[in-house]
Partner chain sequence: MTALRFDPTNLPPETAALRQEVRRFLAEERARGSWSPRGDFGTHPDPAFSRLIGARGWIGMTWPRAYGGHERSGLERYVVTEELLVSGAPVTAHWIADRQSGPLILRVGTEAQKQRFLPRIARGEIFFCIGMSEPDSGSDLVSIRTRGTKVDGGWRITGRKVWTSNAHISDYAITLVRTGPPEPDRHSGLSQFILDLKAPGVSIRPIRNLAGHHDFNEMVLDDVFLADDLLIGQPGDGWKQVTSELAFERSGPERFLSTYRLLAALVEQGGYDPDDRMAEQTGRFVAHLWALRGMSLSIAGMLQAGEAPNLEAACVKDLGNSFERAIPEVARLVAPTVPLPVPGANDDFAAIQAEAVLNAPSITLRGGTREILRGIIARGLGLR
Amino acid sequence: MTDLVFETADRLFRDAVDKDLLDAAEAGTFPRELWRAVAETGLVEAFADPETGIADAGAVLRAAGRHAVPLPIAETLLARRLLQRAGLDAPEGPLALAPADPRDRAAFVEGRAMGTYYGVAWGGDAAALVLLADGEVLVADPVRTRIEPGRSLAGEPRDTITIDGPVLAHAPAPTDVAGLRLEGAWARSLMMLGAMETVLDVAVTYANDRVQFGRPIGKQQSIQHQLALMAEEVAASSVAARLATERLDGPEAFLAVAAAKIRCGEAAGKAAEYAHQVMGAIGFTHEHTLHHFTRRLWTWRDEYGRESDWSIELGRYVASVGADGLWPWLTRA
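Now give the single chain's structure, the form predicted on its own.
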């Protein structure tokens, strides 16, 4: 089933997402026709199957990253999963999810939510906001909030939302902020993997097509070396992301997701660097599509915890296991 989900998502995004759509989205136009197509195929319900849901959702996220899809795919998937586990119905349409920023502060008292959430992806375009506050899952109407528009380095909406009023629905949260951050880090890892796969393809194609001094630059040993290093980063990220997907709901979820976010984050920086080196000046122009992917890689690696943040947390966790428990812990993982 997972392969079919990936093929469906990849084909849809490949046919629908081009540079014109990406430029329009970055200029502030929400691609509603694309969202309708995504909803009609059922991709936003990828988590629904209890047996293959995580793998299916991972396939959708990877495909979205491969095509730089300018939609809240990850946010809607994770929000619907959160609502499903909380026993709440998911509203129709794109969903925004928070908290995603360490600065977020919110409270929920007697049916009223109060607080501010920063860097909310597509908060102003969402049909509903799915929030965590005081151990509750909240469903809020964006119309009843104050939204300050913002943009990430990739040109994607990252809004500041201030809420002070009643919510549409609420229920005890099945996870806490740390758990939501873990799932967000997993999602960004899959998206970075997909984007790196495309960056590698773009760089290889350019190296084979660009002729200099009578032969393709891909014949030069220095270019081949950079492409090989990029392929190595993509392969390592694929292994880490796959392991995190397999263990997302298991007892070793923290270890697997932390390793994936660290590995994919480090690889994202290197893959973008190698690609721009291979492609030279053209890779930095607005007219070329490469920047839509490299700017997303630079953005996503910082969201839901940078690799340095996860490295510190992983180090603390390892230290807490103790010298005698380290080897059993590693081999169990």
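Since the one above is the form predicted on its own, can you give the form predicted together with its partner chain too?
For this one, just the chain is written down, with no partner chains and no other molecules.
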């Protein structure tokens, strides 16, 4: 099932997302047609199957990362999951999800939501905003909020949303801000994995094609070793992301997701560095497609907690488990 979901998503994105679409999206054109195709294929409902939902959603996210899909796929998936667990109907169309930043403060008092949410992906393009405030899940109409447009390093919308007024629907939240951050970190890990797979592929192909000193640069040991290191980082990320996917709803979600975000985030920075070094000046141009992936890697590693944030949290937890408890914990998880 999950393999089929991945293949469907991968094929759809591969056929639809090209440099023109990415450049247009970055210039501010929301790719409506692509969204319609995604919605028709049911990819944003990937969480629906109680048995394979998490794995299916993970497959969609990895495919989205592979093709740098400029749509709120992760946000819509997670928002729909949140709404479903809260017993609320999911509005049609792309959804924005907040808070993405744990420092956001918002209140929900007597039917009115008040607060500001920062770094909201596609806040201005969403059909509805799905928010957490005061232990409630809120569905808000973007038209009735103030939206200050912003951009990530990748040129994707990251907006500031200020809300002060009634909401469309609300229900007690099945999770808290930390829980939402955990799921966001998981989603970004899978997207980073997908983007790194593409970056590795692009760099290896280039190294085999580009001739200097009379032979492909991929014959140079120094180039080979950088690509080998990149492959190792991608391999470690793929396993860390899979372990997190297997445990997302389990008792060891914190360990597995923290490890995935730390490992994939670290790998993202390295993969981008190696790829740009191997590809030289052409990889640094706007003309080449590499930056659509590396700029996303640089964005995603910072979102829903950096490696340092998760490492400190994990390290504190490890301290509470203690030196003698560490290994039993790791082998139990």
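Under this definition, the rigid core comprises the largest set of C-alpha atoms superposing within 1.5 Å between the forms. Since the model is a prediction, treat every value here as computed from it, not as a measurement. Residue numbers count along the first chain shown, from 1.
Core-aligned CA deviation for residue 20 between the two forms: less than 2 Å.
Residue 322: CA moves 2 Å or more between the two forms after rigid-core fitting.
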